[in-house]
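Have a look below at one chain only, the form predicted on its own, in structure tokens format.
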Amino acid sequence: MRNTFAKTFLEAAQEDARLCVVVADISPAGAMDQFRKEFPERFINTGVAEQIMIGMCAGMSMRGLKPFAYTIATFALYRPFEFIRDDLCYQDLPVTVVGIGGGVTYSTLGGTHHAMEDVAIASAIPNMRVIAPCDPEETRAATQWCVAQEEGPVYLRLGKAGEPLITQNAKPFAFGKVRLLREGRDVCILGYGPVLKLGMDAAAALEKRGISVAVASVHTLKPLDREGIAPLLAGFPKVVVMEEMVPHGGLGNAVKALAWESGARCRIDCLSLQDKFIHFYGKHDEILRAHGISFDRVVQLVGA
């Protein structure tokens, strides 16, 4: 997903010389080298000075430019979160904050890079949008979208690499709007990000047992489209919602919210990180299976 936001931003800074990206402390030598190496006044790293990464992008949009300031996303949210709220989203200033590896995608790097609330704190903010593409195409959409877009703020939150399509089926994509990965008419699951994967998995294999489920990827958290989800909420008499991150201030209390305001008699059954910092050194799947989240567990939670 990063590699395809960097080709993606660089395609569209050929065309707009006012895109540019500061980092903190991130190798040149990573996803974005072509876009330093193609275009080194507009890059700027500002090594281990994360507010000063934000409150340079703030200044640069001030001026006229279209920053992306770009990180970890432990880094590029929780250390400069200040500066974002106060620089950025008081200001309303077309800034995107790119985070790189959202939930526990570092893995093995420890609670120090792990953005397991991510998604809540940037949803606090007001005039912040937030958006979570599952997989590389939607991840260029959504890229699309933030450089295109003028009005505000945006919190972009990413994996990392080698995460596999799964909307090649699906509409295209928009910025606000629930989309449809899969028809069904039993389940519904409802997500975002990489882990939407198990989401899909799940339902090709529930499928052979008679089991029909559909899957929708609601890539964008903050505006919450409630008039999109609403209808699954009333169509569906089960539905799932899987996030990687923690079980407050989610997917899963919105959609809960939303179901009690509209009416809707479904069942809903959540799936999160759990409310705890688990102590657990392995890869990016083993350490979703200590928080509870894995392809025999959503099986059994749609299935049931």
Contents of the next structure:
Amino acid sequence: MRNTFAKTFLEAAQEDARLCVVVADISPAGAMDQFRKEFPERFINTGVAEQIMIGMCAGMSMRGLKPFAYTIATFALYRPFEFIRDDLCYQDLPVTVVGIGGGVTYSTLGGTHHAMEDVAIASAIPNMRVIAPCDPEETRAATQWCVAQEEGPVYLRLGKAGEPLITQNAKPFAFGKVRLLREGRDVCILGYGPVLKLGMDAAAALEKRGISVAVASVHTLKPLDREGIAPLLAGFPKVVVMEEMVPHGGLGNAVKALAWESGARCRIDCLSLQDKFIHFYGKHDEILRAHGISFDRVVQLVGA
Amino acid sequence: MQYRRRILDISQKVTALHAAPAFSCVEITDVIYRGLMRRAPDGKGFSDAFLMSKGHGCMTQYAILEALGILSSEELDRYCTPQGILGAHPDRGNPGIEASTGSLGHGMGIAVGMAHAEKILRSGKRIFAVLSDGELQEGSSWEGAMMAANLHLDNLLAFVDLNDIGGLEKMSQSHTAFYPLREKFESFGWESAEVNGHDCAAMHQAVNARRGGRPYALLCKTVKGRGVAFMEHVPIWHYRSPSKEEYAAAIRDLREVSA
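Please show me the structure of the same protein in the form predicted together with its partner chain, now that we have looked at it in the form predicted on its own.
To see the whole picture, the full complex is given below, headed by that same chain.
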């Protein structure tokens, strides 16, 4: 996802001289290094200083440029939070804040590097839009939308690298619209981010047991596609929400609220990170398992 | 200049406004707008940009924008009312206002971004910012100061309103390590000078005498509440409107100073 973002951004930046990147001491991977070489003035490294990363983006945007702030999600969003709120959102500036390693992607680095609450926090700010693509192709489409838009701030939550493709059979990405990755009849999985791969795998496994499972990427968390989600809640007897985020302030809460408001009668189960700092060090899938998110658990929940 | 008089008049219509911190930066802001910033070719606005980083000084900015014909008197009369658009901190999008400030320690970063953008755009435009001494206690101000020098932003001019009075107490007594300040800026790669912040000629001269090639900080020693004797150096006037009697006394006492 990281490399796809960089490549897509570079391609856009070669066409649009207003696009800039402000990073806070993060190594420019892949195409970002090429961007730096081609446009040294438009690649700014503030060093380990995230408040000025956001402040500079605001000032550059005010003078007509289109800056992207880019670093690890916790440092992109939490450290300079009030700068994001006041400088970007309050003034409604078209700046994209890219958070790398959303959720517990940086599985061995400990809680300081886990962005477990980022979607809830970013969504809470007026004017902020929140996008969390699920695979490299969706990242490409989301990035293309971000570089083109001029309306206001965006939080773009990405994983790391090496995420598998899961959107091959989906219709094209549209900002703010839920995206069906897989058709089904019995259960509908709603989720976002790379963790949706577990949903796709579970759906394939359950198909063999005669359970037909649909999977939808809710890549745009804010504004939420209420018109797109409500029919799914009405049309399926059961819905499972998956998210690599704490259980509050995210998609699970929003779907349940929408079900109540729309009078849906489906059963809704939610799978999320726990409301806990877990001192566990292992691979990404292993820390997800420690939080209770695994292939077996998804199969059990969806197939029950 | 009748800016202080104008601010005192407005103070009689609203329960609170930041009179004293506005009074300390009257001459600073005036010398920037009327002595240093270059007008746009159309003669209406400016090609250089101004940022009131100490957002609570905006009454001064409003009064000057009114005198320049950028902000209407009708609008300033509606200050802090539901019919108006002006609040006690500046809002981006209002006439003459480049950025929404109010939370301290934000202006430096925004100004650095603006100055670097003008470098990228090869515009030759300069960014003028007025900062408070208090907001230089924010670490973010120094992140910005360091970055400004790293990026060689010689088109950034920061004026620091050194009125010495924080929300609670005198910084020179409570935070003695804040000083010396000039050496801090210079060790962060800035050129700097220190002047009397109520002396327009001295400030103008100092800026004209700068060597250039680096960001520039003019440290302006000021008096909080300057112009009204009973407000000078008294912390309560940071955020209080004078009563009717106090207003009358202030008008009697008022010295519109520019020397």
